[in-house]
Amino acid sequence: MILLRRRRVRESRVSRQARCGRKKTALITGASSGIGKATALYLAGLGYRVIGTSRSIGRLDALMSECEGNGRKFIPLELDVNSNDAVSRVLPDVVREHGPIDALVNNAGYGLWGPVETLTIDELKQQFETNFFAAVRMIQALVPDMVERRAGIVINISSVLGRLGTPFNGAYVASKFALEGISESLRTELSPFGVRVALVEPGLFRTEFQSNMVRGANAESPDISYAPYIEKYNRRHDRFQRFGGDPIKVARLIHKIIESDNPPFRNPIGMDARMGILGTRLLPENIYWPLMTKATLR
């Protein structure tokens, strides 16, 4: 009975889209750079109507020009995803003007770097505001329409660090663990309505993520005990940077997930992501974490 019900939901979704004859609409937060920009360009190139957000509309100019030059449909949207007022005020108008959102890609986020004991509570709150609460805010604004239509997908961009912790990334790790946890609950809650939920867990990719990372105000003080370990960590991390993948690979994965009736819930991408997650599964903690410590700090 459950399988039959799911098949009927999928069939009704396909038939509704066929009757409407409209192109799918994807809304991507944090579309001005990195994975968000690559995904916006890729989906627009496939004929999607893409709505991309940024806090500053000017940051979307380059993406807008590139899309227009190739005849792609891109709609720039200035939106502060950290603001309840902005989201509740702007998104209803977007839906009225451009139609229902078929895919919500929660990509906006940044990394807060530093030893946990050096980070202020305000810094941690801001990390969660952007990486966690903004995604929830967008979900609460757009999912009710998906539930009513019995169609749609929410894709939350997590990280390999949503599955394992590394030193000096504790704030970012915690925000992504939280995003993964709420996505698990959301997946179950929305399943009776034919609305899909998926996580994308990238490893290291060539984006502006590292250059845009926020350092805690006290994170690199020479007076803290972590100073020699931070130096070693930074030196080793810099060597790994050149192995970052092309973000277009993540864009292709996101497209595959959108088009799938039953996508995998967790989608790690990048050799480092897959190997790191595999290590946590196969190796006992008393072996894995000493290896992690040695690889990053010693």
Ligand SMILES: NC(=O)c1ccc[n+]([C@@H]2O[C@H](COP(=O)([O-])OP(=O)(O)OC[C@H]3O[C@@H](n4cnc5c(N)ncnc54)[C@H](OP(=O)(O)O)[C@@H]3O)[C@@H](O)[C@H]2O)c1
Contents of the next structure:
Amino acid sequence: MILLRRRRVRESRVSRQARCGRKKTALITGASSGIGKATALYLAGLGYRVIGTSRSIGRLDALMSECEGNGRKFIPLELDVNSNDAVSRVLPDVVREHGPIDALVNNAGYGLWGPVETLTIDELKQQFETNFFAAVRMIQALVPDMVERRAGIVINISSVLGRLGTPFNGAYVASKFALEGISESLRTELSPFGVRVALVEPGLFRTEFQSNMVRGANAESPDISYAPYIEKYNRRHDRFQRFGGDPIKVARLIHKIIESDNPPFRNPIGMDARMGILGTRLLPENIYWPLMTKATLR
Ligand SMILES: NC(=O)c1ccc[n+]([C@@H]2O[C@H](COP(=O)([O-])OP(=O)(O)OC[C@H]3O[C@@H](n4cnc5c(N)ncnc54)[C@H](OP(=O)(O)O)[C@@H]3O)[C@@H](O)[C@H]2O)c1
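Provide the structure of the form predicted together with the named molecule, given the form predicted on its own shown above.
Below is the whole assembly, all chains and molecules, this chain first.
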């Protein structure tokens, strides 16, 4: 099934770039590190014009100098994707200056960690602000032009945790489930206009994600009842960490999706993601859930 899917992406890949004779432009949010940075470098290396955002322009320095050294086209853009004002002020100028955006990659995101009952509503809102509302904000800013041009693609970086829930990641899981849900509606809404929508669902990849993880303010008190389970979970998670994949693999997948006329909608990547998602689809709930509990808490 996985091989078939891979072949489908390969076979349907047609270089629209060659067809329209213009360099494609991709806008990637959260390009300062990890998957966003790897994707920016990879696409720029293939001749794309890449606009990469970060909340701080200084964080894009390394990427800029790497691109300059290789004659690649990278346009750094300081943008807080959480801000309505910033997005509505900055993006029209970007399009005026650099032309239409062919591919929007909504990648910026972080994890909020902690048992659900310990998280504050503000922490949860903040999690949704970046992982969900920011993506919607970018879509609302850039999709009207894609609809008008009857071309373009939106790629939302979700997660294997957009398909299944693990303990202590409830806020992150909820934000990615929400992103998956809205992507599903959007995909159908945009289909009459030839604008494509795809989700990328990575498993564990070696990026700054773990170090940038926000811990809920009340999540780790040794007094809470969850403490022994958190310890077990952390021990297992730490062992699992070293199996994280190279983000370049996600970059290559994103490129294939952009170049495909008819990309698969959901694109899990990493063996852990594929196996986890397969488990939810093949196993009945009364088998799957005890297995998940055992694997994470016992
Ligand atoms: N690594 C994994 O194992 C993994 C697995 C599944 C899904 N993902 C998803 O992949 C995407 C990229 O993550 P990554 O692994 O590459 O992590 P990363 O190395 O921490 O990079 C995250 C990027 O997102 C931006 N960002 C982070 N927090 C932000 C915030 N509060 N507001 C605005 N921008 C923020 C950062 O840009 P600035 O800080 O420069 O603004 C940074 O460039 C995320 O959506 C994540 O959920 C990652």
